[in-house]
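We begin with a single chain expressed as structure tokens, specifically the form predicted on its own.
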Amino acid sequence: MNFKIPIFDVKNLSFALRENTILSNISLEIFHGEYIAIIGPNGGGKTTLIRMLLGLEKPTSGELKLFGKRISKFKEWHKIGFVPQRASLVDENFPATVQDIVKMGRIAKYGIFAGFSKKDTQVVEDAMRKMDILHLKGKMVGTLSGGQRQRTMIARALASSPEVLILDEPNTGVDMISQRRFYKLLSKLNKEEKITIIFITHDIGVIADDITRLFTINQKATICNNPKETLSCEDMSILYGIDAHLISNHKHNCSGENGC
């Protein structure tokens, strides 16, 4: 039994839009230091769940606590860094450097009128260094590759010194080599910086190596405490409602007439 206070404590959470049920009776806990992947079909409610965790949507029913406080009383949003969908898809003519973008994350923590101290500058540089983009700080963000823009947006989130980092399908528009690098960076942030990581992904075949738990969301939630053993063709077929074929580097196999 875990007696620690969860970062996110979700109980019987439901969300409906125009009488259309998006999420139904979701209950889950997320603790400090976890590395969690969320998967599920399009329209299954993954992004809606994240938006409720961020206070951007109000549940139709249920209870949500952040760091032990009811979400209506929670004010320390700088503890949660967020990288939204398509964050790496930037207009090529956007007039900002990498450093400008990352500084926005620091400004978001203290406000635009708080000034920018030497400590703030150091935190911004540290965030860029962690994402291996410090050498790009003077580059216009629109000239970067998809992977470089992805890391810039993560650095912006890190500039607020968050305890939690939430990413919604961050690999959109990013090539396979950059994706592999991205997962290594996430794992490093989790293990070395002790940042709790939560991310939505469709990359089912590459997520099980490091994550501590897997949440499958399709209106309802299933919590997988041992992702390496849980991922299977049958599981994915049930989740996505199709005849799933997993392509993975893991050493477990799926048997049956459909194979993998």
Ligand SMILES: Nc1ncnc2c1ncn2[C@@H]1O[C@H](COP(=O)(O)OP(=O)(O)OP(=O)(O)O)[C@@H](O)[C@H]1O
Second form
Amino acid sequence: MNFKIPIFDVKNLSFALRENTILSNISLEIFHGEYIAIIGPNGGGKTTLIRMLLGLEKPTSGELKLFGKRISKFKEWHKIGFVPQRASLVDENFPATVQDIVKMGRIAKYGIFAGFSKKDTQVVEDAMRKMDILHLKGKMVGTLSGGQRQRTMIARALASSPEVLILDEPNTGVDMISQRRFYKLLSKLNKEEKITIIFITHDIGVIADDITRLFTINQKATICNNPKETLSCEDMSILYGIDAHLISNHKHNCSGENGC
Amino acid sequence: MLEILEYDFMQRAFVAGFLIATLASISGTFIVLKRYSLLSETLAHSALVGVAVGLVAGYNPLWVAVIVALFFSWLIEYLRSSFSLYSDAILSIILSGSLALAVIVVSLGGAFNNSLFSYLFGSILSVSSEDLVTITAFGSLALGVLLIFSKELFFICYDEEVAKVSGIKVKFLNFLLVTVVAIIIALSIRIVGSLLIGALMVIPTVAALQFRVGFKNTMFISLLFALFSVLFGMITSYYYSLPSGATIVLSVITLFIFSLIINKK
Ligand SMILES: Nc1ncnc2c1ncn2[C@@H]1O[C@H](COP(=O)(O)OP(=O)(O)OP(=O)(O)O)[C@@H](O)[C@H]1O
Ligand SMILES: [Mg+2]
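Switch over from the form predicted on its own to the form predicted together with the ligand, please.
Zooming out: every chain and molecule, the one shown earlier first.
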């Protein structure tokens, strides 16, 4: 593993959709072992940025390298685990058990003709154990709670033994206690398993102690290298505009929905 | 009961029927989960254009149907992935377009007759030895492809983008799936008929989904339902001289209703 080459190397990336600029001139590097939080107002372009990093959206201009390779040449997608924004909203009727879903994480790895090896089974079990869903493995995903689904989706991403885990606000519809547990787990994955984490969230106050850097995205990117002082980061309120005081609320570990 | 197996044509019909049931239910599972059910209906009508051309021009209708269905399946996949059109709208356009085309070809060629009727609604009498060879050869190929790529296809059904990001060749596999479906549909026309094959692809899976079991079991139940419907449908067709497609489809709908009732919460 080369620690000098950034996992993501983004230079002057812009994205426009029919005249509308959605992202302009984003430049950033993400290195091995980092824990990056991405925040920004709704519609700020966080999801779009991630989609470009993953090759799901083509940038209008700019350069993008993954693990030192231009994205068009990049092949080692199994190194990246991705949990999309809508992850916990699975189709109720989809005929898959928790285990079926987590096993998907191995598919790209074991190749077309190879069967499912003992090691694959082991890795799948490990991923489920880490996410504390091993006891649910035979359950249909449609019958799980929001938090359980979220953990299933992350277990699937973990099952490919990724070097990077990208999570796009996977918390929608998850209760506070499960969220806390989930943040602890992310921090553990980052510290103990050295998995690089890129996490889009609105809960910045809660994870401020865990992260190494904070990116704020609102058409442009601002990079705060000292996230513990995030909340005084000057550009913040400019970027967030009206949302700025929402963030300082989170600092006191108090979420709006809970009425404190 | 076993006397029905004494006839060569029935033996051929059973072999072809079981192969088609297997193919239709397995490919149908993917099509239904991708919310692409209308694809089978559309390709069945496209295949009918091939049948019409075959009948009028004097080629083997089955072969021409395979070729025309393949052409339309690629056209659909191309339109779907290259233009931001609603895929169900594309399917409706091609469905009615091909039906119109088939009717015109048949009218101009003066081929409105019994043999056309059997291509619309299926007939157990119509499977020739040559057809059986075609069905077995193409059918085994299609089955092989489906089984080899079933894990990947399942992943794509679950979430196409996540599959793509995991390194699955989504575009290629989508293309492969529609190709296989086109072949299966063209082959099924003999037994099930082009107006009814859509049902044999979709209904067994929808019935199996009612049981709320994992992916493999869903596919297995769907396969059982399809095999049973084809068997029961063909026997009924034999004893009452009914079009086999119609008896097969009514059997599978009965199984569907049964599944709905016993799984009612
Ligand atoms: N496929 C698309 N078609 C049209 N507009 C799009 C598309 N994708 C994104 N946009 C626009 O791009 C902008 C950024 O959207 P994006 O989803 O990246 O924001 P976000 O920061 O992830 O927001 P949220 O916090 O709500 O998830 C929005 O104004 C959105 O309307
Ligand atoms: Mg978003």
